[in-house]
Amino acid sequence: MGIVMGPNQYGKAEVRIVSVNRDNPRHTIKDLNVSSSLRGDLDGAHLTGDNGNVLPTDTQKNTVYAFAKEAPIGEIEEFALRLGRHFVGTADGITGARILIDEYSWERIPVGGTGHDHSFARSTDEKRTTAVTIDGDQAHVVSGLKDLIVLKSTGSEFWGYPKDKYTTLSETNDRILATAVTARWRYLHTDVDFGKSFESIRATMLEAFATTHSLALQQSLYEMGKAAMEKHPEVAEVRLSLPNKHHFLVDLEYCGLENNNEVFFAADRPYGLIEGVVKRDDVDEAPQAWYSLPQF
């Protein structure tokens, strides 16, 4: 029985970069967290310590900063494609690259009813994401978002589930439904206006969450993915992870008050975790696009 080196990658994780565009008095900023991972002929490094094909992770970090200066970053998918293709096209022995980017959003501070030219505020923990994989001549783009917290105060039910001697949860036909959305979608190609596509997919999924009378968070998950794919033929699949942010009705009988779905205890843990893939049935799988990403 032999022992061999299996799939592997290496790179520089979480390069924080803030780029300010000063081309005119009204500045714009891009606030990113960039991670690079390279793959290829790296057996020598693992088996004998031969670093002949190991582009230093420090060089990868420096490349991120240099690329942000040499040309406008643009959409994060475009920036990741440029970085990935550069590493595969110039580094000896490297045949694949994966670039992960989280983008933090900033809003202009309103002054006199108008957003200020160069002052900003972070208004949310939500992040726009992309995972670009260069595999030889192929490029895979998986975009998405995470930490998008949503809540609906009615229009959600949960009943009809199995019950056994351990069941204490009461059925309900009117409950708060809240979650922190993590969504990733795989594009079929790279000929996409990534900025417009992201905004539209985000808005479409939010609308589906709001308008679906939900009998289960699973139903909301499916409707969100389905709505995005119906509107965007360039998307092959949508993967969603929805933690159920439970809101439990507070019993106020101890002080003689009736609680008519008005006062709740928001529990942070434990929580239900609903995950799933909504996909087209006529599109091939692309395992390389998802390699080493979380399943959902």
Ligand SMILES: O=c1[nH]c(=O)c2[nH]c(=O)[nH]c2[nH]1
The other form holds:
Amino acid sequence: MGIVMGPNQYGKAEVRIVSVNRDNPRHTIKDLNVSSSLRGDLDGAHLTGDNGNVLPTDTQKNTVYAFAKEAPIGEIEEFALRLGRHFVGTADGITGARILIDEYSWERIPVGGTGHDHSFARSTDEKRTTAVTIDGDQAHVVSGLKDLIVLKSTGSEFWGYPKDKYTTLSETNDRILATAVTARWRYLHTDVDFGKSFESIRATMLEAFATTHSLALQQSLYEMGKAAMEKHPEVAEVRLSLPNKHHFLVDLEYCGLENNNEVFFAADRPYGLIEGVVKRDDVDEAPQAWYSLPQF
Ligand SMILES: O=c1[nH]c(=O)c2[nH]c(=O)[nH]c2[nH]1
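Switch from the form predicted alone to the form predicted together with the named molecule and print that structure.
After this comes the whole thing, all chains and molecules, with the earlier chain placed first.
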């Protein structure tokens, strides 16, 4: 019997990088938050302090910046694949890598009806995301988005739920449904036009949210994942995390006014949290290692 070292990984978290393409006067920018984690033969580091296989996290950070200069960043999935393959291909004892990238969106500032060449505005907190896992010579891509805030002002009901002595919630045939979408979808392979696929999956999920007459956020979740997967054979599963941003009808009785679903109190907490995986029944689950630390 003894104490051993379990699964582990290490790297540099949240390398913030803004890259300006100045090839012509109409600049383009990429604004990224990049995290790298390396896995492999790291027992020595943990058990005896032997750093022979520990490529410093500082070097990992420098590699991110250098790669942004050496070749165009491209889609975040491509950049993450390049970085991950580099670490696994060149660092002694490193057999796996996980690269996480969040991309912040910038839009050109309209000036006289057209977008300005080198001035940008960020009007949303929404991020495009990817998590690339390199395992030896295998590569796996899970992409998605975070903080896409959506709201339906009608077309949402919630009733038919069990009631007990603690229940106070009234059934409703017409309520506001609002959420901040976090979605992650797992690609079956890496031979994908990642930019096109992202735009289409995002648009398809939004359309499903809008057009589903919702009897619960759970039903909207399934319809959003299903619609994306029906259009995208390259996707094996979609994981969704949907906080139910409750909007409570304000009782305007105090001043003798009727409230016909017009005035709401937007609560920030607590919130329902509706989460689920929509998947193909003929495709195996991804190993947990593609989502976080192996075996965690
Ligand atoms: O769409 C909903 N799903 C729930 O599970 C739930 N629970 C709740 O109180 N309100 C709602 N709304």
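In this text, the rigid core denotes the largest set of C-alpha atoms whose superposition between the two forms falls within 1.5 Å. A quick note: this is a predicted structure, and the numbers were derived from the prediction, not measured. Positions refer to the first chain, counted from 1.
Residue displacement note: residue 288 has its CA displaced by at least 2 Å between these two forms (rigid core superposed).
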